[in-house]
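To begin, one chain is listed below as structure tokens, in the form predicted on its own.
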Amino acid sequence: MSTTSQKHRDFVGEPMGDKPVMALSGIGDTLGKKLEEQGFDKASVVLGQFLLLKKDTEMFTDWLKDATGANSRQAGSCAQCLKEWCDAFL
């Protein structure tokens, strides 16, 4: 089992509120800007996409890679972060 980053633990450890998309684990400035350009300006909007894909981490990682050019590690980190957040708060 891989360890999670501090960014991941911080995100999963509290309600989402109005956090920017770059608060998501695996999403830095470059990927965040690409998401914002497509209308995904908040973490909650990306969560909406995750939920539309029925919390399927494989489908979500494929979508994120196609939408932003994220690599597998970045997309997987973001998907795991959203999955754990959903498990904790939904």
Given for the second form:
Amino acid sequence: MSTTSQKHRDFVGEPMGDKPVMALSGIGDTLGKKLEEQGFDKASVVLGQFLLLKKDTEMFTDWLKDATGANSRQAGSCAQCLKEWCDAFL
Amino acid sequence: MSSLSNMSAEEISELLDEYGIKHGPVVDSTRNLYEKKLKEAMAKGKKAKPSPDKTFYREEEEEVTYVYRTPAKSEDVRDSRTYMRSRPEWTERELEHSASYSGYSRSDYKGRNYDELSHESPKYTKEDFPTYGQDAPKAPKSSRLIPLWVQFLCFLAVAVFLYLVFSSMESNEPLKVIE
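Swap state to the form predicted together with its partner chain from the form predicted on its own:
Everything in the complex follows now, all chains and molecules, and the chain you saw is the first one.
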């Protein structure tokens, strides 16, 4: 569909391990800080939230926009990134 | 109506089910989101148990219109996908019993109140048609990017053009071949 960014490809290509939350596609410094403030200090914790929402990208996008003020593009990108990671590794 | 924040997690979960919102566990991090979703759903005017018929119409309107039209028009590739999806729906609704139907629909359709609808399905097969007769002329227009009459006009223009080309040819051979 749309071309994926290098960040997306880097994340989806390997187990996330202990990567910081800013390694997620769509999450930059600003959003990353906001997530860390709420306790989501690692990408795996955000993954946890994604899984709690039953891997529903729409729900996750809504949650992310709500929690951090992300716009649709950023939230959608993060959701898609997590979804693909799950498809590959979960 | 008690405020959502006072409800227990189970009550929130039940409410989400009533509104047909697919959801995961209601825990600390997800609770906020689900409360918001419920508020939105309530504001939209109660898609919950009170009026399942309206939900049915709104969701099914487009699909049933395609089924209604496809006997006459089976060329549209775009419709064939929806046609295939909605056709099983119709045969299921008319033929299968509500018990087995609700089992099928639960796994297949997310966020729809089919468990309520399955009770009403026998009624709908008869009641639907008069209404859909009215909806059918409306819906196809909105679903087409180029109106039907424009397509006919283009076709006629191309046909006339081809005729002129043939008729203006010097030799009569092409015409004879066709005839």
